[in-house]
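Only one chain is included here, represented as structure tokens and corresponding to the form predicted on its own.
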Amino acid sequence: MGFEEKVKKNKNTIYVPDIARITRIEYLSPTEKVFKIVFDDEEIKNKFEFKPGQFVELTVFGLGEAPFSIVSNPTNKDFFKLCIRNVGNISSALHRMVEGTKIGIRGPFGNGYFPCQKMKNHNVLLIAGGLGIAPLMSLIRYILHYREDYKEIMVVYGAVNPGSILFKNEIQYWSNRGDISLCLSVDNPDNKWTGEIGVCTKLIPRVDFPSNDTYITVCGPPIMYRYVIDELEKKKFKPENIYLSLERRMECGVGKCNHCHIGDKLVCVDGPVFNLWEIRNLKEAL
């Protein structure tokens, strides 16, 4: 009995992946690619639903699995997308794959996600550093899909250099729309860069959204969080309206390995998205 037949026979547990196929690979930068994924089973494809901020466990057969945030619009039922950086055994194996390769998918997972319903009729500020833009993409795409349901939208995004800016085509599309504000900065500009220079936290003081009518999402490298929170607190934004993704800590996805334990929380089960009020006093959360 082949592996796929064994999977189908034993598919009665969250620990067994569903068979899927990589149908398209998009190059974003020297280290990142976007993988478009479609389930082999039509019934599984139709049942698969996720919320912005949730993640899946992707299996490379014969090697292992790793968690990745979903970057596509949750309203699209035909496929979903993952943005993956080439680092580690699983991700480097994925970067060597070609379109048509079969993989395994478990999920989606996560009981903490970006509250797109709560955000309706409010301003939304999205702050990302580096690869942190990826977990925010499904939320941005959802908000723009239902743009009339939200007030002002602003994306603050910082990257190491112009070449490491991800989703350039989409960012250009946002710039052309006229109904979403965009602030970009890089740490190390080249001679063609005409935008802001420095870390993205320096752009936060320019935000003039009212503190009592704004939801904020933050995702980026660990060192970024405290500086972003400091700037947001100076502007009196409510901690219960500041949502942070801690997805970097996850491993098994179902709360069994304890790898993502912080205080009384398990990031993969209780998160990966938390509001600041929930985690500000938990050791090692930020």
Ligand SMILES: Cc1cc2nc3c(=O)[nH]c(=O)nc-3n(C[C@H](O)[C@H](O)[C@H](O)COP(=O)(O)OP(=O)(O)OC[C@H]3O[C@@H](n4cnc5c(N)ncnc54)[C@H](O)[C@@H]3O)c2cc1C
Second form
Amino acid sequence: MGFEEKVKKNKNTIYVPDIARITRIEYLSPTEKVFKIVFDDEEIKNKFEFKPGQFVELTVFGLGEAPFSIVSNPTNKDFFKLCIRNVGNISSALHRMVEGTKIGIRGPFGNGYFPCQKMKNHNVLLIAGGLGIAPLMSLIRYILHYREDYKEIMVVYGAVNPGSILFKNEIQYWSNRGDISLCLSVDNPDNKWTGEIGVCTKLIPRVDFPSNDTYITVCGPPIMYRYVIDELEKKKFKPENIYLSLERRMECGVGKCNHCHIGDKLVCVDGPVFNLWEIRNLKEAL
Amino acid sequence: MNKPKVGVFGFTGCGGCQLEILNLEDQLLDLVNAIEIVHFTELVTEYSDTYEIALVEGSITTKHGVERIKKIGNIAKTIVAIGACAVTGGLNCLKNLYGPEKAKELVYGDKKDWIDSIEVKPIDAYVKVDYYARGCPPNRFEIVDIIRSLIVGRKPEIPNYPVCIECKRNGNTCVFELGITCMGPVSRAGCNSRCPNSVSGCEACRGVIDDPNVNAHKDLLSEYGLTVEDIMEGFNLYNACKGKTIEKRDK
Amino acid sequence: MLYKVLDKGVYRDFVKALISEYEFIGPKKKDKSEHDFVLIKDISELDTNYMRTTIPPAKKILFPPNEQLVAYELGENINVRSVVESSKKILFGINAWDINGMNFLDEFFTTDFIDENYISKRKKLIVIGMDSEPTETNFSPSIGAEYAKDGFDIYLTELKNRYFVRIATPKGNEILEKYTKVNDAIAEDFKEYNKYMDNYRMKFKMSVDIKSFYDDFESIYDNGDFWKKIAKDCYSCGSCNLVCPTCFCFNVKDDIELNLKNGKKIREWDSCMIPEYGLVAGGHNFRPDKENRLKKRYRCKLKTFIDKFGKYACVGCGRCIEACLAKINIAEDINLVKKEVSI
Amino acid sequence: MANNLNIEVSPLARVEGHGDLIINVKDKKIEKLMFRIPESPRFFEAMLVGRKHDEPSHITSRICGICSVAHTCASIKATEKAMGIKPSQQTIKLRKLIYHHENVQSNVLHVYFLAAPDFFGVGSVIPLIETHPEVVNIALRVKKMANDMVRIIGGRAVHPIRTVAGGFTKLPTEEEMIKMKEMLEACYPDLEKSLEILRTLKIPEFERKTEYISISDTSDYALYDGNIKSTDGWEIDDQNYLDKINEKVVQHSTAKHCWASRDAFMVGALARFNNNHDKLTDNAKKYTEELGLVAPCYNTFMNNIAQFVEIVHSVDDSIRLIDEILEDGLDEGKAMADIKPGAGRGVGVVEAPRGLLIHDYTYNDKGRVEKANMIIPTGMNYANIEKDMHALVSTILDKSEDEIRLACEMLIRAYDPCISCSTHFLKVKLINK
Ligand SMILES: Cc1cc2nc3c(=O)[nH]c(=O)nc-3n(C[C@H](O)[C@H](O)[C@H](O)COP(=O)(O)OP(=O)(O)OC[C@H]3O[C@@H](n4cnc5c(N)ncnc54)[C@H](O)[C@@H]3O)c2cc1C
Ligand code: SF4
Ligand code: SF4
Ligand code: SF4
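Output the structure of the form predicted together with the named molecule; the preceding block shows the form predicted on its own.
Up next: the whole complex, starting with the chain shown before.
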């Protein structure tokens, strides 16, 4: 059931959140935590479906609302997870919360998501910088769930320092699987670091996926995109096969408040994931 | 949730800011319930020196005041400056325009040496101020909002856009249309545009926004027959202590 | 559409009946320069002979500057519910471009997701249109908005001794039948109406060359100097947005009472011209410069919705031009873009 | 029983502003008694110099947030006098109306929030919320009514915007006038209830005859306009205040002391009552009787009661004013009078809640202030407070130190001294004997 149907069925408006509980809080790094969230209402819980790349609007009552990408595997139906960096009012309130606290959720939102169906039978290259790994997690988890449907898979992930690498356990597990290649890189290594050093864009030239048989997804801080795209273009990847997830200020998530307006599109309803062809037409996007 | 201990302190000012707290009427009882007032000379006799939040009214104009505000700065975890006098120095700063000696002489004549009076400064000249409830008088709902934000743990939202936005939300006819000049386009909102609401030009009592287009405004005001001095006088009414920053922006 | 005529002799009684039967919003003189659409209790307050209003009437009613969206009570269980205000109102005397502005908002608030807070008020609003004098900055004929072809229930056009009445909805027809008497319009009436409209269109002094803007705008988009010059005096004050009949940006705020139990979400008009608009958590600002923001506004007004709805998000009312103390003029700038591209 | 006593109360709480009180008693003799005001000087007279005619009212309003309407009106009146501006009758009526309600809100604040806790034996209004919620609720309701009146007419409750030299920048609407009348009528039950409560209070017995000065008018219980009148039998035009009211810096004391016929005089609600009691509305007169307030009254503590009676009077009189204004119809054309800035001197005298308030401006021919002098009520009461205190302390020396301290504080509070008005109070130099 989509968000809109649900709104209609409950005779609600698009601005009313559903009540959910934080059932588990996992510590990832000094600034990031993962929150496992379960809806109070059984029916809502059962019917909540999302696609990798979509996001929800989370309300901390008394403080406000903010958008967060879903990081869990869409095939999990009982719960979903968010990975949240402590940067401001709402995120810091979440970081202070204990398990069991109630919050409000609207969504899932975003008509632009990672096209995991189209990607089937192709190679997939996933490029993440910093917290950008969060929206990609859902996709990676989905792909690994249906691993045999996809060809080669590679994750390129850059972080500031070894301590800020997120989802370490899971990354460890990927590297043990052997059916997914991994390139990790940090800007500021410590003396134990044995992997790559420098920005993750440097790793792209080494990718040897054929340009006409590869889907690419990118998510990271705003400054990263331009460099990544330059590198990808050098390798002649097709713009319509390169997917980027954008961040903008959002007050509503449903295409009304207009804060995420770029070019002639809205990030919340037309995105947040766009392919490079679309982004080219959005002048201000990068 | 623990009730925060709050002290309300007055320095050189008119007491209007503290009165605005008492003027909360509908919300006063809730407020007194949500916080523990441990110091408030306008209202209560008892006072204590342990508090987490200090609401400070008034500018610092005496040596004794400097000592007091520093002491408050050492005790309070959070300092909220309330009112123009505390935030920008407010009207009190007009005194600085004369120089302290001249001002003393004008009022006290040959007795001027009795007076403990130094250059007027806003409180952030002496202590770190966390939040500013601007305006003369401050908006009492903003004071509540700051306190409430501190209780629930968020940063209070203090507008950094011009008064014109609120003025338009209120559907006012722009006073320039009526031949009255206004500081609204460069002044910080948050007062609910109360002066234009009363068909009176904004006087910038909440200070200017972070990036005011001063040049455009000088051009506009001079079209309305104001001289550079008039314009500076307008800027200075509540911002003489911060006046330099305004002039500096000028090319 | 039904075409009728209403005799001037019965007009006042008709309006009086509406005032006594409905919550009646109409133009009233506010001060020497403006009118405002307010609740009218007596016909003596009504002054349809108006020229300027700061806030567009339909926006004021349907999308008010502050509006509660949600109410909640915290406790063991959290109780959340929507707050939707809707009461039957008559909006009387709104002009054609403001009706077209409302038509835009109607479409906007029902696209992608339906905004009940807007639309439930819209559904209960009875719209009776009437022409008003254009200001000097009005360029609505260039946009095609000086004439309303839908969006109203009844549209009254004042001819010599009668009103030419266009009835667009059954509701409009019902009201006329119930509260007054109208006759079918005959050829004579149409002739006079046509003449009136020709004259009316002559009153608009400003015109813009909008035809090629769609492509011209893109070609000049990266010309930094051009935009810097245009935006030089901008105060980033947002007045242009807030007075616009089609601007719809808003912020949502959470507001909890001091008892920390009862709270609400409210929305409040925002402006794309202020720096905070493009600011995201962490401090990155996607549009730090005023020229970027001005470009964004022009794009939104004049291009984005051509793709989406096939119409401009501008009706040419000229309010933003009058509101702008920096004298930034959308009409001149449209022409300037054309000029800059053609040299 | 105190032979030697050393009382120091600093800061003196629940007076609006800051004051300190120092009493030294040695061998049952008062050696030193000092009520001092360490409030920093504000230099308003200096700030005004060079200002345009439309600015003094906004600037002097900031002398005191609690009586900002009074300062605004005194300032406007001085400017209007100096430049020969003639405000319309409508303007004057609206000014009287806004004026009433600053007085009401200030009196409510004082009677219920600041003084009442003493009578109920609690430290402040906060415990009063628990012990006497009905008192607090009445106070909040009446105060809100008065503040809302000031908000409607003046644009905001503190430092009004719409009241300017010449008239009003914006008039209230007819609907607002009607609403105000309803608000006024709705507060009678609270006044009745207050009467019952006040009747139960025990007002300390104390008497000291002094001179009482206020403004006075033939038809009104004067607050906004009138001659200056004294219980010592003289009456002068307000422009000539200098004929009677003298100001001097007293070396041994702390502020400019004022005197008229004798060495000290009192201003404020009690002074107004003593001079003008026959102009109270019949309803307010009824309240005076019920509360045992009879003119002339020499008990300073009764000032609190006089303040309450004024609340009743203001409510009655406001309804009358509103009826009159509505009957005449609000006229935008009469909102502002013509102004031709020019040279001249003018004096504006009003009754601030705490008593007589005088603004005296001289403008130069460019219409800018050349010289300004302001005399504020607390300054006038200063000498009288010390005199009262002497009289009171010597009669209660046999009480405990705490009781003496409380009695003194209550006496000072009875004056409702608004010390933030210290336009020119000197800081005390302690004199070591
Ligand atoms: C589609 C999308 C997906 C995202 N996914 C994630 C994710 O998975 N994990 C994650 O950690 N973050 C994510 N973010 C970013 C996240 O939304 C922000 O970090 C979040 O808004 C921070 O909220 P806050 O209250 O903590 O920050 P605050 O800075 O306090 O901001 C609160 C809200 O106000 C807005 N705002 C910011 N500045 C101002 C201002 N000056 N005035 C008014 N309003 C302002 C913000 O846009 C935000 O909506 C995502 C953002 C988007 C758009
Ligand atoms: S009156 Fe002042 S604040 Fe209001 S729109 Fe005009 S300039 Fe801006
Ligand atoms: S264009 Fe004009 S009205 Fe709009 S923000 Fe800039 S200065 Fe204000
Ligand atoms: S953009 Fe300007 S001219 Fe166009 S509709 Fe809006 S206010 Fe009117």
